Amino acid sequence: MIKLTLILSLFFISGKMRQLNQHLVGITMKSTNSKSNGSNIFSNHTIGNITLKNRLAVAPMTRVSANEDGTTGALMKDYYQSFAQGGFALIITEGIYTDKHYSQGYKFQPGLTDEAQVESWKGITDAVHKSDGVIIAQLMHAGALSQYNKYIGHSAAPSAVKPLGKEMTFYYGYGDYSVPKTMTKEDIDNVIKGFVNAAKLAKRAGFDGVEIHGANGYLLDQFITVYTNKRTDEYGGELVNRLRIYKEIITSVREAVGQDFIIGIRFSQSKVNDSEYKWPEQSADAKYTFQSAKRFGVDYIHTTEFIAKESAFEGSLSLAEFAKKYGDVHVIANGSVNSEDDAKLLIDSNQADIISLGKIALANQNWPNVIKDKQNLQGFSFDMFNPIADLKTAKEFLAKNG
């Protein structure tokens, strides 16, 4: 009985870790021949008029540490600045909600919807820039996975399909996801307008670019996922229709922010509530999706899988490799990259141009400096997020455990 209990406990923890990994994982660049410490992960890259000092990025990770009105605070400023001070060239923020209709996913999630939120982000972007970092705002609409909208009414999604799995307790969730309402054309128009407005506000707040969150089971991913999109209009059915909202958002954002502002897009197959999902047409879907992203006008594609280097489908390339092959833009890869060897493998094998670090970066906000100085990394512990995956809990854990 004791043995069975232990096995079940380990299974539960593994499931939670995989679910958290989907959350905490997460550029068109010209490479130079400059290398530091003998490692290509420390070579410089340039995007537009912005030069990154290395190929290391912080992945977007939800931290539920904003104020209730979606403004940021001192803890968030210190958090983002610490990554720049620790040697990361690029910081991609946690998902930022884009409108006040249905986009917010979590209580204490930050937003970019009004002047107060813009002003609060300015202190963060300024701090990162002063510490020699580049910062990109990830723009996110939660859709059916909104745990916040349970408190205010209901969520909205492509179709009225109840999401798989359970809400995440470490983000103030409880129980089953609710059944969303089916979005009308007006709702979809509001989604597009929300992304455009948030991108314009991000530019005003001092960000160097935006990343459209099209992955991990959130709203845009719900449009391309066959079992969450049952629509029969121009947004449903064939992949070209299921990708339509990506096209409309990216092209509209580009028109609003201009050619010199970075726009990225994030893709995954697996989701925070479904780690097993695969694109139904496999490599054909990957080819069409990444070719489409290029046509839509993105500067980079950010892929995230549970393990970045693994085949996307049986015997195939990795998802990042598919993006490199068919996207014809630079690729950021994310997924279980912990050591220098992990990062170098993805670069050396031409699977990616930039590597984004998730959980290991939370335990080592100075990961690049530690690697360059040949010091030991601190291991990640799920206890950093017990009971809530916020900055206060993580800070207290690190203070007690070095």
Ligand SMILES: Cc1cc2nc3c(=O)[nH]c(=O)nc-3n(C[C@H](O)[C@H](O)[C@H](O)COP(=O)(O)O)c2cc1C
The other form holds:
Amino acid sequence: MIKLTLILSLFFISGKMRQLNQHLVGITMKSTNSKSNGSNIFSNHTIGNITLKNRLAVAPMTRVSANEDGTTGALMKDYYQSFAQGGFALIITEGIYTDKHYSQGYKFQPGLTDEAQVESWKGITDAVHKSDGVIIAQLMHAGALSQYNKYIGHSAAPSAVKPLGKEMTFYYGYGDYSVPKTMTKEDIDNVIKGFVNAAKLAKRAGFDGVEIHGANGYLLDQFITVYTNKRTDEYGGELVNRLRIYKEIITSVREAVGQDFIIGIRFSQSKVNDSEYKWPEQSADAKYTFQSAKRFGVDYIHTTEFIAKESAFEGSLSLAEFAKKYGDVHVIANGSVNSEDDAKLLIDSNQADIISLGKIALANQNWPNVIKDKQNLQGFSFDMFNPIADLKTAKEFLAKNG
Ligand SMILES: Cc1cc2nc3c(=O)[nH]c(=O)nc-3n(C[C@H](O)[C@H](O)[C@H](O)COP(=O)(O)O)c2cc1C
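Give me the form predicted in complex with the ligand now, not the form predicted on its own.
Now the full complex is given, and it begins with the chain already shown.
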């Protein structure tokens, strides 16, 4: 358990485990029953032609619980439906792989690349809709961080740079990451085609939109990060070039799915394998990146930081506020939003339109209803991911401790 917690602290929580623990302990001790009156967290919010019944979303979380062929696994329908039943307006799925080339990151990760996978998702989107929820598919290409690839067997990335850190054991990884192959122009075209195809399949599977995973150190983030992108072609160098793949994916997906299908983009500074990383030009990068995202045609920007409400850079706005200011699209903020007060602070001060909850939602799949009913929240425990961060382990953990 200590080992797992250490690894998780490296990957998810910026080396600030102690702070997080204190924070979570605070939650278990504290009654969360106060002051929902006057807050906007339970007010409607409309994106395109979709109206969310409140501002509360489930953050994307990889659960390695699909079948080996990338169809959804037996426990996934109840898992996703339970968040809708628990009052979350919006559910963003775990990262779904987009092609049968280099996109897959994990064994037992679900895909959106073929008919069988589309059919398997239909039961889930239907169940969420029946429970009055909206569901968005997160589309993800793992790039250099791929730990498993059923199709090609090795990874590819902007440049042949060995990733920092170690593979994640709770996703069946072990040891160092491999050195990826440098993507050719043809590989990049296949990446774009993969996102387009997966978005079209997501629409057919009944999703309300797609979120393009541009964060956390995965492929797209490898393009914007200077030390993983050593390219000298039009995809490397200045930020405008490092963002080119985002532009090509977003504009191509928009062309394929039309205006009435939600497209979001996720951005972070830190990475699962580099928790301290900051954008090199700080606010100038934030301004340019978010202005670009709007220009490329997204409906929303989803920012994730260790603590959403904190300054992105010394004394600056939070990353979500930068997205609001310069992106001028709907903004979802994520990161250590655990209590009702955390949620209200971000929404009521207009730092974000929606907040997404990760680990605390796993411990409280009915977080919105708990808050509404003035009940106490359960604390989150990393034991839920030990030894594997899948739904079976979590279910067994909750049966014992829930
Ligand atoms: C088990 C687990 C799996 C995750 N998988 C993904 C993922 O597939 N895509 C993604 O963008 N973020 C992923 N994340 C990051 C979360 O979306 C979120 O940003 C992070 O947990 C911080 O939010 P929190 O403080 O509310 O937990 C994952 C986090 C956890 C704990």
